[in-house]
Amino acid sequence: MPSPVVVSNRGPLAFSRGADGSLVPRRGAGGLVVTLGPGAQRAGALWVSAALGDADREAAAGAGAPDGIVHADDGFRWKPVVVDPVQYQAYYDVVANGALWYCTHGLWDLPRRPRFDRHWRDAWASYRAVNSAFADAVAATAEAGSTVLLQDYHLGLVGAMLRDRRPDLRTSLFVHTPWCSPGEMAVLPDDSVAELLAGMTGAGAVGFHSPRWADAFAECCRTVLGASPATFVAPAATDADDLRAVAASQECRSELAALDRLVGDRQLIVRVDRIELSKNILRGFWAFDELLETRADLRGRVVFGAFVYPSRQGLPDYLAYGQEVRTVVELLNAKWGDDEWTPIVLDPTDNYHRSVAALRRYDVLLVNPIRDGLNLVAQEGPLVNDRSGTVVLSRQAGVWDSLGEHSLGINPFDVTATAEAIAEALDRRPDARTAAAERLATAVGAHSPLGWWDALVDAAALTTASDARL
């Protein structure tokens, strides 16, 4: 059997300079190992990913293997695709996440933004052409009939050539963003709409992590390509293992000892996120706000705990983003804070141990982005709490389809909504807590990376033809 060849963006492998100097190779960071990570060390897969520094390419350009393929200790095969600095650039920073992204998540700034120019065009041109050395990469590695899982809208239009380049391969294609309506898609060209269209569904079948998401990108393929896209739904999962192992890791008691030591006998609403325009991080501060207004007895009693990091800093709206998380938190610090509570405890730093630390310890973890593919956090936290925690989990998110029932649901615009819901989480019963807590860590188990990864073996497997839907 021809082993299966994973392509995304970002791959299983990061390189680094150790301190003599050598090339160390790292686990990649991203959910996307974390759930596709298990499935092809599994399966023997080939992951095709960008090389993105030059540590990466250097570690390409002495892969050694005629290949080109790069093996790693923990079973990963990675073969990097080596791109133009520039070119990738305009693919990523501009088209994929400058456009592409804001149009899945509904993010537009109308008024301002948008702007669809020459240069622009230009940038969808490098967007076309990375997509194309991946297809020539993957075209020419991959074994006869081999299973090509096709990651994320970054390669939407890797489908449609490797359906030219080699027909023999059975490809699926699978989303991790939400997706939107026709109408804000037709903010976009007229013709990279098409061609992003056909693109995706030249892979055969496109999957979501909800039927809200295949539902929406199905009406904008027959509104745009007069046709209807084969599709289909698999949620992915985290792998509760490996998670929980970092959990009862030594680092992650540390960081859990100094958390409490911090929070002391208060109560802790906790949020991990990047700090990304979609998470939605300054209302759930706004509702902290009001949340202190309303109720005088909290005050002194709660922390607030956020442990986001930065993202995307190359582009401007990010960066500015990021400042005003930093400047509200300094505003409701000094407008609720004494010498004795500070309210806000904001980490910006990239520390896994600590986020973990910080959801083990939670009493409400805040979950309420404005529109999320998934969002693994609100799997993650049930998997590890010690505290029979409480999720208050947006209805925009897409793991909202499957830990809902065991949530409290807000509206992500609604602000005093989710100051409501902080508020009846912060008050619940220790039997309420401890049920509800239950059930969500058992909604949350019935679901593996395993079992993700063989229903996408699956839809490819099933769907070679672009008008069959699952």
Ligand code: G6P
Contents of the next structure:
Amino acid sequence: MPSPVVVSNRGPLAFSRGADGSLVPRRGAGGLVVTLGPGAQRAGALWVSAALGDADREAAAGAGAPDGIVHADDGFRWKPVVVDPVQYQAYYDVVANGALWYCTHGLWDLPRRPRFDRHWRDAWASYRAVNSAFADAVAATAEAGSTVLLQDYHLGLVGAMLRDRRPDLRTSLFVHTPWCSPGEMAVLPDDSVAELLAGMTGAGAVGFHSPRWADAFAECCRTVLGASPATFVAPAATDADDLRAVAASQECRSELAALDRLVGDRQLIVRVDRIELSKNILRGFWAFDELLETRADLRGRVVFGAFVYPSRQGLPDYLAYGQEVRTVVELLNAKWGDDEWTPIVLDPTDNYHRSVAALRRYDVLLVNPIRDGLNLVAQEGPLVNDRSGTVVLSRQAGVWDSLGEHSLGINPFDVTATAEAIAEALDRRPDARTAAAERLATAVGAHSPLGWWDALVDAAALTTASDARL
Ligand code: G6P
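Given the form predicted on its own above, I would also like to look at the protein as it appears in the form predicted in complex with ligand G6P.
Entire complex below, previous chain first.
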């Protein structure tokens, strides 16, 4: 059996310089490595991804001939893709995160943005060039007849490129974002949309976390390409064993003790997110404000812990959003707080053990994205929570499909409804909390990263890259 190949923008390893100047690999950030890592390690997969920082580039250069593959101790085999930094920035910041992310999540502020001018055409050319570099790297290293698992919107054109360059490969593309309606997609320039959808469907099959996103994608393809794509649905799962080990670690227990001292005997609302427009952080705070307005009995009795850390700092919108988050927290703490009680504790440090400690301690976990491909935090909380806490969950998250019936559902735009759901969760009687928390943990535990990996491989195996229809 040829080794499978995983292809993603961000890879499983990130290199840095150790104290002695040597290059040290660490596990890369983000949900992709959590969900795909165990299957890739078990299968001995080759992972093709971009060399992101200087240390990554040096590690890539050190890998040398003949295959340019970096072998790490924990079983990952990494094939770095090294691209020109200016071209990479246009591909990543302008096209992938500045346009495709906004489009699929419905984030645009249409009276003002986007503005697709001549710079867009240059950026799109960079997107095409970086996709081509990924396709070349796969074409040069994949064994004959390999299964190739392409990941996400960064690599929308690679499927069609591989079909031309290596028709022997069995390829699928998995999209971790939601997908949008043809009307929302039509905001992108016509030629970009047509090239994107043709590129994506060039992979044998296109997968999503939820049937909602797969249906929307198929609708876009019918509208733009006049043909139905081969799609599949396979929701990813978090690694429960790994997460429970982190929750039981000494580092996490120390963070939990510190959090306990801070919160005391009050109830705790928690959110754990990147500072990301789609996460709807501001409306979460406004819902808390409305809760304190309408429920005087809760003043001084509840703390909102916001464990939110910076992301995509290359985009001005994200910097501005981070500033707004800080401003709203200051405003609400000044409005409601006193010497004894800080209503909102904002923690912008990306401290994984502290975030997991917060997931152990919550009474209410607020997951209220505007639109989300899946949302792993809603899976992680119920696995480690010590207090039979309740999940308040946006119906626009892909994970709603499996966890919605055991959560309190909200329309993420409705601040009043969010405040009411948080109040209902805080008021829940212990027996109702316990029963719902047990059902949630069971629903999460029914899925695993290895099962998800098998689903991706099965979907790719049903087709070949030269056959765009299942
Ligand atoms: C989130 C999304 C993924 C995406 C990733 C990229 O986790 O759910 O769809 O691939 O962000 O994050 P990055 O930090 O690499 O831009």
